[in-house]
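Presented as structure tokens, the chain that follows is alone, the form predicted on its own.
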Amino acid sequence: MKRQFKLLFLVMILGASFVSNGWAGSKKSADKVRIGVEGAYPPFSEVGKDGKMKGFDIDISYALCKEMGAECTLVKQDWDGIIPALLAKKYDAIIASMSITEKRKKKVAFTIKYYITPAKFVRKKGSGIEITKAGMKGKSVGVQSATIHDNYITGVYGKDVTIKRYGKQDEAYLDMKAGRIDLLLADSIALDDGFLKKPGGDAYEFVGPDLTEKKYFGEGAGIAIRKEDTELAGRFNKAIKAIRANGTYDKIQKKYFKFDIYGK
């Protein structure tokens, strides 16, 4: 009987230890946050000439970790595998300009938004292409694969245009300059900073309206976390509000933008 009691006590201790090693109960794990980033979406994230990650998403990641009192580790991940890698626990959160959409909510949970900007099309100057079904008929449109922009062009113009999908946004830029596609569709800031303002970008221009339809473009960019990690989501939400209130967010965004991208 005494032996059975000792065995039961040992099982209880081991069980408690197992629980404490998960996210919710461990001070050690709560002080370390692994964040999945893309590194191929300037000005939000990119790899600098020194090999280090930089950009708005990167600075926001470090600011949020500092606010939470957590040690931040960035994990570079290609976009098409960024959610699967989160679910496989390669990292704990995604900060990669990921829009909060109903489709993604079926797989992961999101924090409140940390910015929102519209999508837009880019055409070559003088091409005369208009953003209508008739004006785009037979044209080719470059988008990054598995994005909200991919969903939009497929859902709205899929029967009228040829869609060319790319693993990285930079690949679409290269094909546009090479004349292999007629239009680009992406986030307006990413297009402006990553394409129009780069060498040769002055030969191209925005065309059409700001695109913000919630069905396709969601509620803004949020931080994706696994659905069970509710405590982590709460900590991120609190930190987002804190850096907005204490001026840290404004200081970061002024490095990259001339206006408040947080939105209303």
Given for the second form:
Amino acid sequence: MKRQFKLLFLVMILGASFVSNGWAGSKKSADKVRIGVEGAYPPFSEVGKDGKMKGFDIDISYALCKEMGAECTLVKQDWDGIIPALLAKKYDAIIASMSITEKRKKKVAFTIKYYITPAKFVRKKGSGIEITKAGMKGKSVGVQSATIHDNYITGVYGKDVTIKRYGKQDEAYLDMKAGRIDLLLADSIALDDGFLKKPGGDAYEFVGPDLTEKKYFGEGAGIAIRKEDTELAGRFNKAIKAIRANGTYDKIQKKYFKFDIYGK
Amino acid sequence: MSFSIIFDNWKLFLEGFVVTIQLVPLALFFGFFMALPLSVMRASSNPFLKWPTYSFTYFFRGTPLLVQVYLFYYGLAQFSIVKETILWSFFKDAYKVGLLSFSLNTAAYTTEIFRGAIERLPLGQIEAAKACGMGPLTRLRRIILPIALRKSIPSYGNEVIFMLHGSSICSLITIIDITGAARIVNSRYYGPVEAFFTAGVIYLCLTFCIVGIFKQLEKKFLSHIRR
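Now the other one: the form predicted in complex with its partner chain, given that the block above is the form predicted on its own.
Next comes the full complex, this chain leading.
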């Protein structure tokens, strides 16, 4: 008797797994898109107090999916594994403020940009640090590892400064507040909303010019797709243009910014 | 797959290697010498000696090393008593914070290893020492610790290996050790296989060396009880 139950149980499990596999398989190819997001990059992407993802990237993701008529699921993934996980098919697209750069293009394909903002340095008020090779000599600069900002500081000031690389932008903010680093380099909007305007941020200020050098900072933030998924890239491109045209994009960005971050 | 990204970044891996083989022995050194008195206290029957050390090992063995490192690095920086006093010159430096938390962690585990060995000492040997007229300290120095330490060699070897592997956690607080180098290479070139495979091979070689060293130690100090 016991054995029979066991057998029945096994059959049920097997049956259930077949059914669910078949179902997921057919659905996914039709209109299910899984999107990789980061969740540690306010105001673009963060985990809200209720544990849900929120931010500009998240709203844009949902808007694009609605425009494409696709059913989306968001998958949270740490930054340093965000491209490998795309290639490993953990999700189908990355919407995580990822700048379109030549280096990344070797691994993944990009849509057209969905926004572009300059990068900037932040210093402590009264520290008097100037953004020149001489002024930054011996200072430590915090950046998020493997970002365009990391590439820039490594490429331009690598010999003059100590670079502290963090897995998450939030951790760099913590260490700046703790006084372990002298400068932050990141996206100006992210710094403004995620750091300067947060409690305790008023002791810090922007310094130096807007940084937009194409060699390092690329062509703006785009959506990364696996190279073979050209059809999905096309759908995203169409959707980006559509939400720009029909006012959805403006509605979303008004929630977060006072000006148009789409750029020219 | 191209291992050329490893060769292009061999300097980074070398730096990471140097950091690891500095940090781990230093932590083990401090941990070992903290554990010597702590284990004697932990094995004692005096509650004022026993319970504080028990709480210490309970905390450090009961929480993940990662949590401890985060608490020391990001947690303590939140308190003005740390941030605005002389303490900060210590806690400002990620390397020192890593060294501190690793030392305390390995001290806790080592304490328990030694404590076990001390409690398992044959009663007859201690009684013999007493009968010879040795006082408690002399007994500790001549009989208890030498025997306990010898008996701890195999399990302490394990702890050393755990510490080596646990040290990879320091890459999360901006220290570039072997794992940190692998993480940088991975995130720059998106080659997780090449980067982490290389790191794994380096750890494997180091572990192999540690195993070899402890084999020699066992041969030297435990040959009298080899079967």
